[in-house]
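What follows is a single chain, given as structure tokens, in the form predicted alone.
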Amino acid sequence: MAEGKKEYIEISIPLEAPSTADQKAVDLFNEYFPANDAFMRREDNKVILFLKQLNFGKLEEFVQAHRSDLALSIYETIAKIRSYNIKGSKRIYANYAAERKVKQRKLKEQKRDKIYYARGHNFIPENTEVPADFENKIICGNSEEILRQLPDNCVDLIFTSPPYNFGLEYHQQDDDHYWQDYFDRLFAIFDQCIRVLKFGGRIAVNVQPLFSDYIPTHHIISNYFMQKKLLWKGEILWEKNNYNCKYTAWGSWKSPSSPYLKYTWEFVEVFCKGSLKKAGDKKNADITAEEFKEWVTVKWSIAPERRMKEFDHPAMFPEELARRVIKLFSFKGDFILDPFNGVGTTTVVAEELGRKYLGIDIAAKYCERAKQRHLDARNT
């Protein structure tokens, strides 16, 4: 028996006026219950109850069948015990907390990765490295084509915020075709992102619903990743606290007919490839205890980027958002990818935090600003 583990709990029940009837009750109790569940022993002016587990319904039957003061005391004593576990028809009293421990824990931990929507994935657990030609680079071009040049399973973390319009014409009269084309192109790039992501790697996508067109973009993207057998790690609310919806478009003013709902936050959807656990050396974890405690509570209050005019970019996320995602979901030395890198927020923060990076964007002017931003950051 393990040290500190008791096979039975021992309960002393005093006898106020000992009599031969008490011994009879003890004998009847021992006949009624198996010794490996419970048994009693008479000692002078008390009886000792050795209790491991008990069918409480059967205890009630015992008291009804063998009415005596001692039988009633036994019942009341056991009934007062509130610390127990349930197993089948029995209450477990001895080592009841141990009964709560998950049996075959290691096997069940392995099965956690076999979440029902991700069953049947064909991800290979062997990881590779990004070729040196793509390490710490800003590349201008089509992300789908550039990513095809990378080997499988070579990127540790992808953090990105896809634009609502990357090289597509928006025709008001043809919304259905526009959005179908948009998601077709987006998912073609994400297909490559999944391929190059390491086994156990993470992809975090900053996105908000398109409220004007009633398109729940965050749900559509999440559903795509689930269909591709990625594991949902979580959803972060980026609270911007900017109330950018202070205008008169209230929808059905003062009516439940069709109110326009207003949001002050965006989402970061986080998915994993193959495993919820990422391999890495703990000494390369650079998140502090205070950061960890604050950031795993996934409502992040971060002010929006204020320098969009300076960089001539209409939709930048702040460096603090990238910093939290990168520190929470990657180790120092990991490889970070942003396939919609814009003016380089993800890659600048990745370099600052000691990660390798690759930023891709189709707009040449944004790539030039991203490169300059890296140079400026190195010189400060």
Ligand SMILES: C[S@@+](CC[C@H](N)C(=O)[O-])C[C@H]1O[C@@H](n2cnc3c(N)ncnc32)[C@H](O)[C@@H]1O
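As the structure is a prediction and not an experimental result, all values here were calculated from the model. Numbering follows the first chain given and starts at 1. For the two forms, the rigid core is made up of the largest set of C-alpha atoms that agree within 1.5 Å on superposition. First, how it differs from the form predicted in complex with the ligand.
- When two forms of a protein are overlaid on their rigid core, residues whose CA moves 2 Å or more are considered shifted, and residue 365 is not one of them between these two forms.
- The two forms, fitted on the rigid core, differ between these two forms by less than 2 Å at the CA of residue 329.
- After superposing the rigid core, the C-alpha of residue 37 moves by 2 Å or more between these two forms.
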The other form holds:
Amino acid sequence: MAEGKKEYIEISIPLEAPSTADQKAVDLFNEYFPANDAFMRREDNKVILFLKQLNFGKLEEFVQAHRSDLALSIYETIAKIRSYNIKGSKRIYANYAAERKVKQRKLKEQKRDKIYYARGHNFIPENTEVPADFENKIICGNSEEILRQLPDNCVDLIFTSPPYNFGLEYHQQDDDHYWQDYFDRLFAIFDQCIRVLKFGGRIAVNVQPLFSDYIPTHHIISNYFMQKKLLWKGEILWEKNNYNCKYTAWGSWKSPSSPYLKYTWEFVEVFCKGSLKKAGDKKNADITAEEFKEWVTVKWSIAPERRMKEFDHPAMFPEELARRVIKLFSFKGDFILDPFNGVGTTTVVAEELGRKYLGIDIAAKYCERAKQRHLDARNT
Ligand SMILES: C[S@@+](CC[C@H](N)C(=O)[O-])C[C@H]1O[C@@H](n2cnc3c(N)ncnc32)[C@H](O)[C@@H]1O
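Got the form predicted alone; could you also share the form predicted in complex with the ligand?
The next block holds the full complex; its first chain is the one shown before.
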């Protein structure tokens, strides 16, 4: 056995109440997997797993064959490991990064001109605070006008979902503009968002393109931010699992002539101003290790909001989406803005998580609901 060699990762699994069945599980594991892939050794009150690579299907077979607590905890321990590469039918756990190591990475990055599209920005690295009049407020009005009253560089994180131009029945607001007009209005508000963002601040925009109009809204918005020299942090795929969405356009069934592509997800595009790194005190980071591990893998499976009727709003996002974005991208005490705040999902979650907030919406009715929602949340 190649025990001790660095090509294995070593994992210790404690045994709650050691028994003879444990040794059987270890023996069976060692029979199931070639030692070159993985092997186990039993010690007094623990087993040590030496893991290099593994056929995961075979691991499931092993658990079926040895239905014991230890077999199950071996399975759970291995299933939890998220860093691996895939080669054929195996997950490669050890040294996979070394295989892909790029020689002279820094030099090559320089040559490629990393984040070239944001070169020459003139964002100033001095930040300020939001004036007290705007702190922890829900304000009714057009965001473009309200945001003009804020100073430059004062907001840590903007999380929002713009009106979609889907023809939804919003209160006091049409949602079926000529696309060019829609983007002109949206970008006038985004210009203000970019201005008020702190240096190192982030803007995360939840977008669901209108697929039937073939307008890739998420690309158009992202492209706009890149033109404005923001840095692309990444894209979150919000999997809603709503499989009951429209199946096919009339006449396109089973024909390559124009298949209708179905989406069960939406996007969250995340951009940063000036720097990918955000200043903040580590003691104000409130994300747990488990949340961090799970959420940086950016396919988030979250059910859509089910209370839209109750709140009488046609396009809310769920609190869990706001919770993840806020905890992953901001510190406790940071200032969170939603310029399309609807019935207050972002601001309610921001308050719950100990952040300061400002929510703006053009519809008085939604602002009243948002205010009530804050009161209700404080009383529960
Ligand atoms: C997709 S909804 C946001 C819903 C919100 N995320 C929630 O969960 O309640 C977009 C909102 O933008 C608002 N809106 C549209 N134009 C606006 C403008 N110019 N300024 C401020 N709000 C606007 C609409 O009234 C609508 O509530």
